[in-house]
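We begin with a single chain expressed as C-alpha cells, specifically the form predicted alone.
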Amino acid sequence: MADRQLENGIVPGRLPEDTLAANFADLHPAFAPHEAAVAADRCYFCYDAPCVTACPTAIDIPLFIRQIQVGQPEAAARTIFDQNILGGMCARVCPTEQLCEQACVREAAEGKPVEIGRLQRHATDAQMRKSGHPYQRGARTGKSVAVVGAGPAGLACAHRLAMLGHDVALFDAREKPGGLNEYGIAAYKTPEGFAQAEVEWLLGIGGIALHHGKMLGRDVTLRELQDDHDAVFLGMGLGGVNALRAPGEDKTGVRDAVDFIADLRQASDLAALPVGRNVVVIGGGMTAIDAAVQSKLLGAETVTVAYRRSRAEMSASGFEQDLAAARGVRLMFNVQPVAVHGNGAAAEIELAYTTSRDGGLQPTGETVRIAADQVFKAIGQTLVAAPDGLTLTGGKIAVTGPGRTGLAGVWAGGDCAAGGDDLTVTAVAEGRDAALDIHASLTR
C-alpha cells in the first residue's frame, strides 16, 4: 500500500478488480422477454392515465405498454421515441419513482407500481439493436441552426430539427458528446458505454454536424453563431460549481463531485481511480448521492453525505436515499460545513448543526468533527458566463414559452435555462419543444 499512497491517504486499488466489476454492474438489469410480458400485464391501461401527465415528455405510456404486451416492443419504442428521442437513457436514469411510477394507479392501490422505467428500457433497447435509424429526415429547408451543447437538451433539439429538414451544427466543449449523460451520471446506471452508443444511434438520422472542443465564449461567440446560422439553441448546461465557502476548501482532497464523477465515467480501469478512506460529500441532490455511492463502491471505508436541511427537503429521491443507505452510506441532515481541517491535506471536516427558524436556516451552536481525507462538493452548479445580450434570472438564462430568450433568433433549454428541474427528461422535453418553435419560426 505504501507505494500507492498519495499525499493525503487517497489511494487507488482499494478493492480487487472482480469486486469492482460486481459493484458497478447494471443497477436495473434488462427484462427478459417473459419478464417484460408479465410486467406489462400489470398495467390497467387507464384511459386518463395519470402516468402520462406525470411524464415531462408526455409519452403515451399505456399505449407503449400495450404494444409490449402484444409482442411489439419495436412499435412500443417508436411510441416512446416520438416524444423522447433519448428514451433509452431516460429509462435508466429518470426518477420514475417521483414521476410516472409515483402516479401509477397500481402504486396508489397496492404500493407497487407498474415498472414503467424497465419496460421503457425493454422497448427502446429492442429498437436500438436494429440496424438503421427509425426516423428519416424531412425535405431540406435550406435553413441552418446552431445548437450549443451536446447534452440531453441539445441532442433532443438537434435531432428534431434534423427530422424537420434543417441542417444542424452541434457544438460541444468536451471531447465526447452526451453532456450529463456521458460525464455526470453514476456509472452503474449506464454501464457498457450506453451513453455514447445512444448518441451514435441518434446521429444516424443525418444532417447533424458535430464539432468537438468548441466552448461558447472561448472558441465561438454567440454573435458569430447568429451571423452564420438562421437560429441558435443554447443547451450547454452549467459548467461552474458553487464554492463551499468554508476555511480549508483549498486543501488537498477537497474537490468538486461533478469532476470526480466525470473522471470515474471516463476511467478505463476503476482499480486505478484513487478514493479516500473516509469520504464526506456535501450536498443533497442526485450528484451528492452518485458521488457518495460510487465512493463506497470503490472501497472507501466510511462515506457520509452531509446535507444542511432535513431529509424531507433533500432533492435526491427517496429511492436514491435508500440506495445510498443500502450501500453503507451514512446520511446526515441539518448539518453544514464550518471548516476543513488538516495540515495541507484534508483530515477532518467540521460541521455545524442547523435548524429552520424564521423562514431561514440557522446554526444551533453545536458542531461535530468527522474524519475526512476526501471531501466532495455537490452543492449546485452555476452558469459559467452569460453570453452577451442575454438576461439571467436566478443565475440562469431567462426564457419564455418554448425556450425563447430575450434575443431574437436565440432559444435556450436544459439546465442552463431558468424554470426547469435539472432532470434529463425535462431537458429532453425543453430541447424538443424549442426545436418545434424554431421550425415554426423559420418556416412561417
Given for the second form:
Amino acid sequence: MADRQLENGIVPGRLPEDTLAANFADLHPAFAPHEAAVAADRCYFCYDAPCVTACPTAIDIPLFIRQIQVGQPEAAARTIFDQNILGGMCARVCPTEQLCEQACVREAAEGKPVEIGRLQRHATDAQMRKSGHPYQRGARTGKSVAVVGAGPAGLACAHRLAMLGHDVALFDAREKPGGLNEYGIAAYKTPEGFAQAEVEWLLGIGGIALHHGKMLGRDVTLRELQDDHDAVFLGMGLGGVNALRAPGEDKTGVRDAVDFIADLRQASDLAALPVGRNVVVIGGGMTAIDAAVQSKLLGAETVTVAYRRSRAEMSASGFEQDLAAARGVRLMFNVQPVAVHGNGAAAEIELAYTTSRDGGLQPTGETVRIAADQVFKAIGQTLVAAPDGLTLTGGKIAVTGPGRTGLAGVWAGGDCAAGGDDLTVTAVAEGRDAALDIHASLTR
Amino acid sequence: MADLSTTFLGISSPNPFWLASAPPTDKEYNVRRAFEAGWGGVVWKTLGAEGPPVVNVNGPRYGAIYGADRRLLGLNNIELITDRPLEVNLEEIARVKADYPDRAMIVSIMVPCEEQAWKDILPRVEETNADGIELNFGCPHGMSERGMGAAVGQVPEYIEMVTRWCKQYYKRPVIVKLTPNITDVRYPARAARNGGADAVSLINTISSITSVNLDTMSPEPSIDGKGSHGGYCGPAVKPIAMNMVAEIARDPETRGMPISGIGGITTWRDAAEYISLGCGNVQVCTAAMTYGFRVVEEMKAGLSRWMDEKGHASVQDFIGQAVPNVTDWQYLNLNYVAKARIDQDACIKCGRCFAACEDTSHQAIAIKPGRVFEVIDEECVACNLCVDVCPVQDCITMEQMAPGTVDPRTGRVVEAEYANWTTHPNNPAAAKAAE
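Having displayed the form predicted alone, please output the structure of the form predicted in complex with its partner chain.
Up next: the whole complex, starting with the chain shown before.
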C-alpha cells in the first residue's frame, strides 16, 4: 500500500487503513472523569464572566463548570442545553480559542484557559449517554411552523419551537439532516457518527416532522410554506461556492472543498476515497483548513493552503493554522491563483504574489508555479436561489432583530442570513432567538 | 547557613521537625525510614497498658476534606492507640534510639487514670532510653469513651494529677499533649504546669464528622453503615491550633512554658509561624501522611533559607517573637486606617472581588468599562475580603492611609496617635471611666 503514496494523480488508498483510522481519530478526545475534575477545578467562577459574554449562545459557563465540580455533569448539561441544544456539537467544533477560551481570565493570567470546550463535551456526553430526551414538549398551541434547513440554525429553531408547543415541519434538501454538522466539518472533529446521533437525540423531544430531500425552490416554495404554516424559518445555509475565475478552473482535479469534505464525511471506507498527490487549497477559512488537513491525513504528499491575504487576515484561527502546520500542511500567504495548468487534468497551479495597498490587493508581478494534481476551492460560499420577495444584503437574507426578514411571517438565521459569524454556535443562537420571536408573534 | 538544631527540654535534635505520635510512628520500620529521610525526632505512637492490645476497626479509619484539585485540606481518623503489644514497641524504641542517638525519641503514653497503671509503665519506658514522654490527653475518639485521651484532657484536675504521677515515677522530661475539644485551652495548660509538666504540646485532633454518605446516610468514614466522630487534623486546623498556642504563650500563668506546636504544619512557613508564636519545635503528621516523609526536605531547606534572609542564626532567635503582638481586640489601634488597592497590571479581571464586596460586604468596588475594577474609597472599610478572594497573590493589597490625610469614608482626619476601644467615646465603660 505504502508505495501508492507517491503515485501521481488522484488515487485512493494512499495510506493503510490503520494509519487512516489513527489520523481521523477524535481531535479533542473526551475527558476521563479525573481529567474533567482537574480541569473543572481551574474555573474561578468569575463575576459576569467574560467567557459567557464571548459565547454567542451565552451559556452560563461558570455555573456548568461548577456543576461538574460538584459531581453533577448531567445538571451541567442542562445548563448548557437550556441555552444551546447543540451544545454537544459546539463542544466539538466551536473555535473556543477565539470565543470562550480566549476570554477566559486564566488565558490572561497564565496563557492557559480553562478547557471549556472539553468540559462542555464532558457534560453533554454524560447527558446524551442516558436514554431519552431531557426536555418535554410544551402544551400544544395548534400552531405550525415550517423550518427550512436541518442544520444548526434550523435544528435549534425547531427544537425551541417544539419546546414551546408548536408543530414543526423541518425540510432539508439532503438525504441526512445535520447540515454542515453532517456534511461540512472535518471528520476528526466529530467522529463516530455524532452528528446523526445528535439530531436523533434532539428530535426526541417530539413534534418535529423531518422531510428530507426537500429543497426550497426545487421541491417546495416559500409561498407554499407560508400558505401551509403559521410561520416560516429559513436556515438553509449557503448552497453555492465562489468560483476561482482563473483559466484552467474547468480542468479535472479542480473542485469545491465543501464537496470533498462532504464526500469524506459520507465515506464508509476512507481508504476508498481518492486524493491527489499534490493538493492545493485556495482560501483562508475553516473550510480551507479542514480540506487541507484532511487531504494530508488521507495521504497526500504535499498539501498547500494558498491564501491571498496575510496571516493576520486569515479567518481560520491561530489554533487551526497551527493544527494544519503540525499535520504538515504548508501555509502560503499573499498569493492568489492565476491559472491552473495541465493537459486535461490539473498538474500545476500558477499563483501570483500579492501585496495589500490602500485596502486592496495588488499583484507584485511575481508568480510561482507549484505542483497540483488536485485543487480545492474554498473561497467562500454563496446563497443560491433565494426566494423572491426577500431583501438581500451582501448576498445574504437581510434580517432585523431576532431574524425577522422583510416578509411578514418569515424569519431567517444561520449562514444564509446576514450578520454574525458563520459558525455553528452563531447559527444555533440565531435559530433559538428566531424561535422565541416566532413564538411571541404566534401567541400574541 | 542558619543552624536548625534545637534543644527542647534539654533534648537535642538536628532540626525542629518531629513526627507527631500517629500512624507514621507506629513501628520501627517507619521510624527508621523517617530518620533516614531527615526528621529531627519522633513521638512514638501512643502506648497503652500491658495486656491484650487495643483493636482497631477493620474498615476505613480516615475521612477527608478537599480543596481544588483534590488537595487534601483536612483529615480525620478513628484509629486508636497502637494495637501492637507493649513489649514489641518498647524493644523497637530502644533499638531505634540506640541507632539514632542524635534524634529526639519521645514516647507517647495513654493508660488509665490510676496511679498504679502509670507506675507500671513508666519504668519500662525509661529503660528504652527514650528522651522523654508525651502524655496523650487528647485523642477525642474511642479511647475517650474508656476514660482516657480527651476525657482526661477535658478535666484539668485529672491532667494535674496524672502529670504529677509522671513527674514522680519518671526522671526525664514530661510533655502534656492537650486536646482542643475544650472551651478555653488555658485551663488544661495551667493544670499541666501545676502538675509539673516540662512542656505542653498541642493540638491533638478535633472531634469531627468529615462527610455524610447521602446514599447510605452514614457518616464517613463508614463502618458497616455507621460512623463515629473522628479526630480532625491537617492544614484546615492550623488556625485553630495557632490561636490555642498563642493563648498559652501569652497567658501570665503559663508564659515561658515550652510548647511543641502541632496542627496542620505542611511547609516551612507553617513551622516558622508556630515557632514565632512561642513553640520550641513543631510536630507534623498529616503532611507526611499525605506526601510521604520526603516533605521534610522542603521544610528544612525553606526554614533555613528564611532564617538566613532574616538573619536568625538559630531557631532560638525567633521563638515567640510574634507573641507580644498577639493582643485582645480591645487594644487594637482604631486610628489605623487602610484602603484596598488593586494593581491593575496584575488584575486578571475575574471580578471575584466585586462579587464578594458588592454582594456580601460594603459595595466598595466599582466596575469601570473594560472590566476595570476600582476601589471606592468612600465606601471601603478595609475589611480585606477582596484580598482574600482574589486568585492572584498581591494583586489587591491593603494600604495604610498616612496620618493627616482625610478618610473619604468618614470625612475624618487620620490621626497618628494610637487609640483603642478602651478609651473610645462609644465604649460605655470608657465613658464611665472618664467621668
